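Okay, so here's just one chain, in structure tokens, the form predicted on its own.
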Amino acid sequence: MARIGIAGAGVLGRLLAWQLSRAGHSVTVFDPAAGPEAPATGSLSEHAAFAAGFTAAGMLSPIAELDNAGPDIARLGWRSLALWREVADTLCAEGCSAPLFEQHGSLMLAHGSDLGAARRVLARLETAPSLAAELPAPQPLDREALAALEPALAPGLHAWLLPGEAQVMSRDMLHALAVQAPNVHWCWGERVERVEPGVLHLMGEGPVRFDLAIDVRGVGAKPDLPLRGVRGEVIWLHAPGVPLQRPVRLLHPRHRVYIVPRPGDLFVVGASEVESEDRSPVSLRSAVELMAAAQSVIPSLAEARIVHMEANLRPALPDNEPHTHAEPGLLRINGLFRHGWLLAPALVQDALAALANMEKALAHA
């Protein structure tokens, strides 16, 4: 049994704590948030400390992400789909009553004037034969097929069904990973300011030593990594009676707009992408543009009520690619950018395998 310290209780931190504690290790997690729960509506502020995973809609869309990511992201994301299902099934079997994972595919949509963006995604699959062999092919839908599948969508949209894509219920999943992790010591309200092999340096308290130190602080890992925060904004709507079974993504020249259904007639609409580390409330321009795009896809959302809006920062490295570093006593995973939920379980699986192989090599050295 190893003593493991984790800096950060976002998607990666909670998933690592849950898995490592189930493997019999002693795990302590430090995070500046006040507790494991999602921030209360209306309590978000420029200085609030809460995981970006709470804001994200939890779309697991490796095919659609080819619009702005490479084949490696798609492969990792596709592998993560099965891993998230396993996590959700285990959590539900052990007591979580909330739905955590749904897999009904997703829809990629485009207005006639924006077909170029859709063709770019489709072309990436067609020009990468190995990737096309690994991922299911998008299925074009005519007007009748689209209306039968999702009757609330506006007629005249160009549409493709992306089989196998899914979503996690981000807030419920984050909460379940924390409260159902066995024998994890959660240190809320504790900020880690530096991570070294086997050591977490706590702000105002000094170093705490472990057999393994894990750094998954997201934007909080600056300046140890050359990170920047990329602002994302989402809007929660309540629209009773509006049917939508699966996430939809509108390919748009200015925004990658998604609409994700949630239990209770709720819809999550996002997400703007602004090169700014401003955590202040959602801007008027973003709100208007996101909601106008959503209404253009689902006209009946015109009578939806705005539940709340929130903004957060995605951690991104200069190349917008995820980064994993492992050495004796230290593991870092960061830079997941837009793909935190999409990539987390596959990256965790690979990182833990790399650490195990390193330990074996050192034992035989």
Ligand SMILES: Cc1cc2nc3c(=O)[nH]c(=O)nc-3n(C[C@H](O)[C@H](O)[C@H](O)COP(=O)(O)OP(=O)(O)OC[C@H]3O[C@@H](n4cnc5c(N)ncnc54)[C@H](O)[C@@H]3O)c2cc1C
The other form holds:
Amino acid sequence: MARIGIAGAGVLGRLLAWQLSRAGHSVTVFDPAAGPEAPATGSLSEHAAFAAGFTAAGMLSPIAELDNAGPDIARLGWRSLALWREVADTLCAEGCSAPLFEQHGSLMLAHGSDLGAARRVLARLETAPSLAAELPAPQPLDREALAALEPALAPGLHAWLLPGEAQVMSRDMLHALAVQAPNVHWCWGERVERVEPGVLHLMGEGPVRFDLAIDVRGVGAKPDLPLRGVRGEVIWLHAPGVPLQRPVRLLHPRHRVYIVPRPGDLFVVGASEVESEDRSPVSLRSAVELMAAAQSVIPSLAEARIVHMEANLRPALPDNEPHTHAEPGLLRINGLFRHGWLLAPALVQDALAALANMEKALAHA
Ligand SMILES: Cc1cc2nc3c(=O)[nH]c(=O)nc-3n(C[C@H](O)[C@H](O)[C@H](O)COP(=O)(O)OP(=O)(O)OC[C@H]3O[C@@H](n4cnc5c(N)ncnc54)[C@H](O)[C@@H]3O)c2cc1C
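Same protein, different state: after the form predicted on its own, show the form predicted together with this ligand.
Next comes the full complex, and the chain you just saw is listed first.
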């Protein structure tokens, strides 16, 4: 059994803590948040930092994200789908009653006037021939097939089904990973200033020693890593009676807008992508553009009620790629950018395997 200290209780921190404690290790997690719950947000004065994982729509879209990322991200993401399913099944079997994972594929949509832009995106999704044997290709749907799958969508949309894509209920998953890992020692309200091999330096309290120190502070790992935050905004709608089974994404020359259905007649509409570290509330322009796009895709959202708006920062490195660093006594994972939910389980699996191999090599040295 190793003594493991984790800085950060976001997507990576909670998943690592849950897995490592189940593997029999003694795990302590430090995070400045007040507790495991999603924070309440809203007023202009309340824009303290909290995990980007709470704000995320939780889309697991390895095929669609080929529009923004390379084949390695798609491969890791495709592997993560089965891993998230296992995590969700275990949490549900052990008492979580909220649905945590849904897999019905997703839809890419385009209005007729944007067909040219849509075709360019589809071409990017198909430019990775090495992936052809590993990931399914987008399947075009005709009007009848689309109406049968998702009757709430506006007629006349061009549509492609991305088979196998899924979603995690991000807020409920983060909560379940924390409260269903009772052997973990959660230290809320504690900020880690610096992480070194085997040491977490707590703000105002000094160093705490562990066998393994893990740094998964997201944007909070600045300046130890050359990170930047990329602002993203989402809007939560309540629309009883509007049927939507799967996430949909509108292809548009200017925006990447998606609508993700959530239990309780809720819909997450997102997300802007702004090169800014401003955490203040959602701007009028983003709200208008996201909601107009959403209503153009699902006209019956017109009577939806706006229940919540939220902005947060995606942790990104200069190349927008995830970065894992493992050395004896230290693991850092960061830079998950717009793919944190998509990539976390595969990255965690690879990082823990790398650490185990390193330990074996040291033991034989
Ligand atoms: C609007 C939006 C939509 C998104 N949609 C998706 C999506 O659909 N699919 C997807 O895959 N990804 C999505 N993402 C990206 C995803 O949320 C991130 O990539 C992911 O949250 C990164 O995980 P993380 O654990 O590295 O960081 P985070 O989830 O941000 O967690 C970092 C944690 O570290 C803590 N911390 C910070 N500083 C310190 C410190 N000094 N000491 C200790 N702890 C500290 C924070 O409080 C936080 O709890 C979205 C992000 C945004 C903003």
